[in-house]
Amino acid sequence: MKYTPFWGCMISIKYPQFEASIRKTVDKLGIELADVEGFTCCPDPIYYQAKDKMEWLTIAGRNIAVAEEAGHDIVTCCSGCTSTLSEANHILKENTELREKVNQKLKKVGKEFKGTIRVRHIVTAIRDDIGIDKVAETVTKPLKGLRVGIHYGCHLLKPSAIMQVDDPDHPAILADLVRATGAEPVEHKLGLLCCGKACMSDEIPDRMVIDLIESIEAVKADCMGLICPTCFDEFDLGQIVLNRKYQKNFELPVIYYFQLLGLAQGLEPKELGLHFHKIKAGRVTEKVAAA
């Protein structure tokens, strides 16, 4: 299977270890990532869209047009990028008038949105095109005994009519993928709560992150597992900030799914960039080594 990867801003600039973990793991699944040049920011699905939806659609449409020229579906590795590009792709395919307006703008830079490809988060491509069983077949060092508190976040699942990833109220995709590594996905009471990144205040997202960390700690998970770099930022660096701000003692490792998969495929923690995380993953790597 061949896809065009859209890495987005956060992974490319701030968390390149996530890109490395994807590149090192998906080859074993039979996935070829056909990189193309010319992508920009997705752009942001919240603030940018709220300020100027037409410009937001145009920039997203240009990114999709770049991938259309390559002829492969886009796979994104960030839930925010998935949200923007999926929604823009849906709108421009369905709304002829908007598509014509966007293409008038894109004509100035020699691009045209045609609506010939799909946009998906890479985990949905793996589930639907490769299969969970194939993921399990690549595991050489099962993460037995590792308890992973799942965090879905907002943009992977909603709006469900456009994203069409999973049941937005009872999702299973991340739990199934974690289970394929040999780890145990652990449910907690706030599994669908937003990370709070989009809130226009300091107090509300602080409270949300605190509640989520405490929810996962309450079920005695060894780490949090997620697939969005923006959520990762809120929980990894966020714990350091909250510890200082509110005199907390949070030390919950936050692990991007493909880092977990890499560990299960026998890769070393440094190959997956776990040493770059603010909250160190010692309890995770020790448990994996002892399994």
Contents of the next structure:
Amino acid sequence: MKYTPFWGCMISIKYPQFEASIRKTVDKLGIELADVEGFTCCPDPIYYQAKDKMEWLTIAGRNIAVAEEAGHDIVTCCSGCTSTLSEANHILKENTELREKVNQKLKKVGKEFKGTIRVRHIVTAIRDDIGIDKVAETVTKPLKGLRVGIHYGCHLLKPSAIMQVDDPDHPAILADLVRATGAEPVEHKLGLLCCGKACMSDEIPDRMVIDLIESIEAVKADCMGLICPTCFDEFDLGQIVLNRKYQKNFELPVIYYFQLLGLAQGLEPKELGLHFHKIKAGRVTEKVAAA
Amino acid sequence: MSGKLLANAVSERQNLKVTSTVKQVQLRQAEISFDFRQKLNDTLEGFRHNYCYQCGACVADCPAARYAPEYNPRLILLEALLGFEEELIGENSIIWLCTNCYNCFERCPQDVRPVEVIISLKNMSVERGTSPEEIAKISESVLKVGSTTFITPLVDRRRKELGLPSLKEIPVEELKEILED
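So that was the form predicted on its own. Now I'd like the form predicted together with its partner chain, please.
Full assembly next; the chain just shown is listed first.
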């Protein structure tokens, strides 16, 4: 299967280890990621959309039009990009008036939104086009005994009418993918809580993240597993900040799904950039080495 | 016009205080602005606020409301219906506590999509110049360099260490061109 990857700013610039973990794992699934020239920021669904929704839609429409020229579906790797590009793709496919408005703008640079491709988070594309069984087949070093507390994040699943990925109240997609690596997905009481990043308050997101980390610690998971770099930011760097601000002793490793898959495919922690994380992944890598 | 309607608005708010389970609702004299309502109706999804029948389904599953009882999406919708411009898009509006989690979008039986109405309100706040500075900071970065984050030598080093290709050029000029009127 050939896709156009949309890496986004957070992953390509801030967390390139996630890009590396995807590039190094998905070829074994029979996925070809054919990069294209000409993408910009998606743009982000929180700040830019708050600034001007019409501009947000226009920029997103341009990015989708760039991918349409290559002819393959977009796969996103960040839940923010997923939110922006999926919603914009939906709006521009459904609403002819807005499509015309956006296309008038795009015409100035010789581009046009045609509505010919799909946009999905890469985990969704893998589940639907490749299959969870195929993921399990690529595993050479099952992560036996590794307990992963899953954090779904908001924008992979919601709004479900547009995303059409999974039941937003009882999702299974990430647990199924984690299970395919041989690890054990562990349920915890706040698995569906938002990371709080978009809430513009000094204190509310802190309390959300504290509760989330404690929720995962309470079920004795070895790490948190997720698929969104913004959530990652909140939890990885976030724990360091919270430890200082509230005298906590959090040290829960936060692992991007494709880093888990990489370990299960026998890649070294360094190849997956685990050493770049603020919270060191020692307890994960030790358990994996012992498995 | 707004002077005449002031009393009504205040009495609605007092009523609200009596019936609401949220005690933190602040009472202030509020003016009804028809201009504001008209403008909200004209935004991309702002018109949806008219479908709200105040059932409160959006509140129970709202993380911002759980952590900050003064935040209540039902009351935001009520204030939109009443045309309380200052409360919603004045300085330090409560709307900026929204986490954009879309739970209210999932729950609303009227397809109001409260989060989308709130995004419309945010757009109006930006236009008025009352939005938090992060909004301008990040959107300016998108328009200036094409991304929300800046590329530093450390980024290039990390990418190289991970065996990744160098970053592609971002066509910022094209971005500017499509946004011009």
